[in-house]
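Listed next as structure tokens is one chain, alone, in the form predicted on its own.
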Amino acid sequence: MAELSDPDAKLAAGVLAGKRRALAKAITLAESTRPDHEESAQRVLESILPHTGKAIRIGISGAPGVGKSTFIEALGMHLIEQGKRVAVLAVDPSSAQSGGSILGDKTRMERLSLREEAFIRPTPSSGKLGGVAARTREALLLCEAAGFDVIIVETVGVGQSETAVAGMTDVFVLLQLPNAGDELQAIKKGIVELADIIAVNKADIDPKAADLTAGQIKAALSMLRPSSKSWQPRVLEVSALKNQGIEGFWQAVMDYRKIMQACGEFDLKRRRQALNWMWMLIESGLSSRFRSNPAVHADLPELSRAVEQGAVSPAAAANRLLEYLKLKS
């Protein structure tokens, strides 16, 4: 590991001391695409790594309007009452045209944002596939090093965000609305296969519809192979607005961790996620180096036109461009 510069060492010390300003600055550094910032961020991350891994990581997804922010606030307030510190990494969708993002989670979680025991970090997804910001994983580790007991990652709830967040958290939670659809629709969405806990939110609005939806989801689960032999996904009914069912939900999370730790799957899952993370970064780095290669940059426009006109096959063009990345002996 490279030796830390004085500013990096000071930043890492601030994060480990739980200073909110240092944590925010470290996350901003990790999100930067400037080469010098990336190098600095990696040095800081390496130094705080031994202090990570103690928090429970919860991923929460669901369609827009399902009440994710309200649910997270209710859960966060419940956990703070139990003496825990809670960090929320809320990924907002970015505009495909301007790249801008609303970043409104702090306003949607007004009560939670005022608590000293909570840290809410809205982050633009920057158009990344999966709806999860490129450096959300680094932010998660930094929050753990800062001493937060529970890290919640909220996704935009569209596209492949469910797969992305399930790949970086311990427990993946899907929020559903009453009247969400029949068993077949639930299976076709594919998301049920990823969920460890499914919570039907806003159950207070129409209890009968919530009961029906919960029953349909349970029926769908019975036709699917669970991701773990040791854990059968649970289906709960909650009302975040009325603060109903939150305690039962947290108990389900604790049951999940206890059962999965007892059979060894909890740690195995984290090790696999870390390895998958490494390969994702390798692929991202190779793609970046490919696009910044001078030879590729010079040849790409003409070769692209040739492919569009049918003069060169896509495979031949790809192979030609990839030749520029061959390592020199």
Contents of the next structure:
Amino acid sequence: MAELSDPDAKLAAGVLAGKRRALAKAITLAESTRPDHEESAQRVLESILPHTGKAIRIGISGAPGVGKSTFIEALGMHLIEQGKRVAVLAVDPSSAQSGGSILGDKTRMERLSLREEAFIRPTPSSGKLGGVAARTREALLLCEAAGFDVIIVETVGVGQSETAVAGMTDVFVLLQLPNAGDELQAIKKGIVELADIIAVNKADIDPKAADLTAGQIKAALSMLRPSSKSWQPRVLEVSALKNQGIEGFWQAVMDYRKIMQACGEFDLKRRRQALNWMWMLIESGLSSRFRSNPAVHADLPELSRAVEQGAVSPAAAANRLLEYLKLKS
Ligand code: GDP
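What would you give as the form predicted together with guanosine-5'-diphosphate (GDP), now that the form predicted on its own is on the page?
Whole complex next, starting from this chain.
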């Protein structure tokens, strides 16, 4: 059996059998930028792809301190009690830009991380956001193939990471603080438009403020055009710390899935996401091919200087450099 001696096939089989070590190894492979690793990772992904798609993919975002890890832990424990297996992945834009991390690899979700039914994967600590997001997407597929029922992708309310996470999940959740009276940052930044569910967390501290905030968000949402004809974003009040509203939140996720599946938008969204992902990979592949092209490499410094000095127009320089890609193929 040639296939069994093939390490990539073995690794894929381990993932499909739900073995944690195989899963962790396959994700590490998918995160690697070594060309031979990339090739292996693609082979593993190709062979597990037919076994993906069964989980519900949830994106969770919110500013640092809003209670994301507390919430994910409470939700994760609730789901485990229901007999589900939960994977938690992270897209951390700060780590992508600076190597430092806002989400942090500290001892977050301590209870959840001890559970056999949970798999928590800290974010890769380097690379561009697009690259980190692409690798998270691959990790998500690997977790699905390994039999996890719920995949949570967490991100922090900074930069473009919300869009990336909303683009790889079925339902996008925004956590907010009860900051009644303040201007709502998320509305200003346009993140609310991405949200299918908004949960006002820490409602235990000041329930009135939480009510007020929820009301403000609802009012703001009613002025936006909903992204789906069938789903009006829901606003909930929860307390992750006190474990309140978690069941109601999960019910909202289930309602979302049911309604969106019934009208066909659930699958449509996934199909669009897959196509968008293909385009993102084409664009990043083109850009890395461009940068590693020897002729580009040789000509770039001089041409860049010429453009800076106004001796060559940016368009002419770009055209000349892009022509080098043709030579290769
Ligand atoms: P993250 O940065 O968004 O992951 O936030 P954390 O989950 O680390 O929470 C930040 C702080 O808020 C911690 O001290 C939590 O204990 C606290 N916290 C989280 N959720 C709640 C809540 O529902 N109520 C209260 N009172 N505190 C909370």
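Just so we're on the same page, rigid core means the largest C-alpha set that superposes within 1.5 Å between forms. This one's a predicted model, so the numbers in the text were calculated from it and none came from an experiment. Residue numbers count along the first chain shown, from 1.
- Core-superposed comparison between the two forms: the C-alpha position of residue 13 differs by less than 2 Å.
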